[in-house]
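Only one chain is included here, represented as structure tokens and corresponding to the form predicted on its own.
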Amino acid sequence: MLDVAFVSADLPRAGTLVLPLAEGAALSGLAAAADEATGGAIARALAAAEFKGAKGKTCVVLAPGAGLARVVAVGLGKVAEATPRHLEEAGGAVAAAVARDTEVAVAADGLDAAQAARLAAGAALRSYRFDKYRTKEKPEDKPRLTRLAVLARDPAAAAAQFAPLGKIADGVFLTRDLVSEPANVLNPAEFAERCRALSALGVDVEVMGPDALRELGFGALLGVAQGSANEPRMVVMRWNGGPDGARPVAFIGKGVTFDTGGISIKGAAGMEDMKWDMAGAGTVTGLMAALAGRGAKVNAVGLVGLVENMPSGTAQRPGDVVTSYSGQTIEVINTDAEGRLVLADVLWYCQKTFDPVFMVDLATLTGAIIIALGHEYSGMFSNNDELSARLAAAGVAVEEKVWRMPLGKAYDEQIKSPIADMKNVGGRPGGSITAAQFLQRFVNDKPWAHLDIAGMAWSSKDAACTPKGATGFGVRLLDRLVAEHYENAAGGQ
């Protein structure tokens, strides 16, 4: 990660220097100082690229003088505007902006110590790069940005404000690294190791292995993991921050970690892709690490259920009929709508097991909420509505959008099976939901939400505090929605 250092308001004289400027405003303390050292260069650049500060504009000044390399205004838009989010949109903008340079200093002297805080994070946040396997990158195309210094009027007050949203940005690399991992590297038993590694910041962590599956009774998780040579896990991380015996809030995730769509094989094109079709499980793995990083006073339970879907001589075929961990069965009609059957098992474990206040599982289920909704908002569906409008509201504010999608008993009829209590699709017309409302029959009436994110774990474009590549959506998305309702005295009850 960016290291992100606060320090205090002098001016540097060297390297570049970046001036967050509210729309319409006048140049004032450092950046007044930066124009005086440089005799007025930097407002006669601004003026003659008619630069206002508008937010998510920029503006380059080149060897403007009193040793500084380069100046780069960064608009804040208008004061009115600088929520949070924008400010975090800024230090992003700042990140690309910077990315070419060693020694960068930010002139934070005009933000309070929580908005100072908010734009290094999003720098930070915007700072990431996936380049483990690059080995012939050139030097001149490869970010040299490694450390920003915020100058703030009050360094350790920023530093405090930044340490919780520094963790939060710990477990989004955690969750970008996984999903950028080859799945010749991220297998289930591979998966599980980093899951254990939360170890080290007080998780409790507990794998299981097919032979604890099978005793379990995990018949559909274990139907699809059965046609690959890597062997499926479970893994349960829990993290006590909260009153001992305060019932838990729980997030469940899909890791399928390749998926082939088994004996119901995908088309070759864009295969490659699906890698990152174990985001589900991801997203559970670095909300869990940021959680227990920022130590979130709530009692907080993560599943993942890691499988390959792989086609062979031992692969489910269409027509089976599995037992789930509930003792419902399933007609398997189409092996490529597995993840649905991985998180039945895993839901119902976890209401059973844990019996928390909520489950939210998350999963690239389905290529119809890619249809619905694009690439814009994760499809959400639920049977609680506070639940629901509490996700909502966490998604705007750190602009990671979910959509409520509609749940019905009318959709129940088109996975009705001839010869099982249910079979695994429903076909085409309403395809997302027909999936959600299978899940819905593994939660047992418990508060559920189900995030559909098929269409925002991987962006093929640069976002403001997201480089193009593995989002990490969803762990800022949960974190907020932990620490504005459920970290309290009592819990999260």
Ligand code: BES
The other form holds:
Amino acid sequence: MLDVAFVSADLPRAGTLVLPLAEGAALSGLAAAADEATGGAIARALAAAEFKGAKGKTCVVLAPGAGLARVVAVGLGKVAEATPRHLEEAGGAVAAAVARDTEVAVAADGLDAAQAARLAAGAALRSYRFDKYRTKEKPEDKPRLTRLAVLARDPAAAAAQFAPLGKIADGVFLTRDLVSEPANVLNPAEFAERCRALSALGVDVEVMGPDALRELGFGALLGVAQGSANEPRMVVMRWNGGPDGARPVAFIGKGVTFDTGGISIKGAAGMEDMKWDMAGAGTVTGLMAALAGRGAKVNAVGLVGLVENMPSGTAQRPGDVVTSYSGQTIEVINTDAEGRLVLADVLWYCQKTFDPVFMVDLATLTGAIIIALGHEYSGMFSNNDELSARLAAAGVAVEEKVWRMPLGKAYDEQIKSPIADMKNVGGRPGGSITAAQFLQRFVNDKPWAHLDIAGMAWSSKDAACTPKGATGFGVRLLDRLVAEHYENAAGGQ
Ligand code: BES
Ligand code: MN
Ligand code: ZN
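Output the form predicted in complex with the ligand next; the form predicted on its own has already been displayed.
Now the full complex is given, and it begins with the chain already shown.
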């Protein structure tokens, strides 16, 4: 991760100086000092570029004098609109603008400690890169920003504000790493090993293999797994930061490390994207790292169901009937609707074992949710208005938005089966909704929300705080949900 240091607000005499500027405001503090030291070169350049401080805009001034290699002005927009998220986005714009620089200082003397921390967090989030398999990239083509010095009015206060944000960014990066990793490397066993590493943060990690899952009776999950030479796992991660005995909040993730579709095989075009069909599980894992890393005062459990969906001589067939852990039977009409089969057993296990305050599951569950909502909102399905409202508000605050979709009896009827308790697909109409109806049959009336993140886990273009590729969507959203509503002296309620 980008090394962020908060230091006292002295004018640097070398390297790159970043000036965050509010819209329409005159240069002041360090910005004014830098302008004076360069004989007014900065103000002249900004005027010539008609830079006025509009949100997210940047203006680069080369070799302005006073020893500085570059000055990068970044617009904060109107001060009144400078929400924490806007400051993060400005930080993201800074990171993008100075990615090729080595020595960078940000003049944050005009910001308070919380604002300076947000700016730094945005820069850190944007500077993520998954380049472990790029062996031939020339050094001059690599980003060079490794350390960001934030020149702050009160460096200790800003550093204290940044500490939890840095831990959350660590969690986001873990999710992005997992989601980016190819499926020949990240199979269920390897994913479970990466979860085990969370024990260093104080997370209690339990890994169950095929024998334990058979013993429990996870017939739905095992049916998906049976076509693959890579054996399944379920991982239970527990963070006990709340009062002893307080009921936990629970997060459940779909972890299909590769989804070929199975016997109902997918087309070849774009199938490589199905390496990130474990993004729900990746988010749960990154979230647990974030909660533990920042020492969240909550009891939380994270459960991930890890399988590979392959066609083979041992794969399950369309028409097979499996018995889920709940005892309910399922006719598997389409082996490509595998995520709901995995989640069915993990959800049932979660509610039964932990009696959680709520369950939120995350899954790249349906292509249909991308048709409905594009890449702007995650679909949200829930049996609980309070939980839905809290998630929606958290989404707006952190810019990881969710849109509530309907559930209802008529949709549920689409998954009736003539031979079993239900079938695993309900036809094309409302495909994301019938998938959610299927899941609801395994939540046993616990407060629950299902986030279909198929459109959000991966991005084909850069965003303010998210380079293209794995986004880490959901970590900041759920961390925020917990921080706002479930972390208090009394613990969960
Ligand atoms: N993993 C896919 C859904 C998906 C599609 C995620 C595109 C990300 C991008 C899921 O397992 C799947 O195959 N769903 C089917 C369900 C259908 C068979 C009812 C789909 O969406 O086509
Ligand atoms: Mn599938
Ligand atoms: Zn899938």
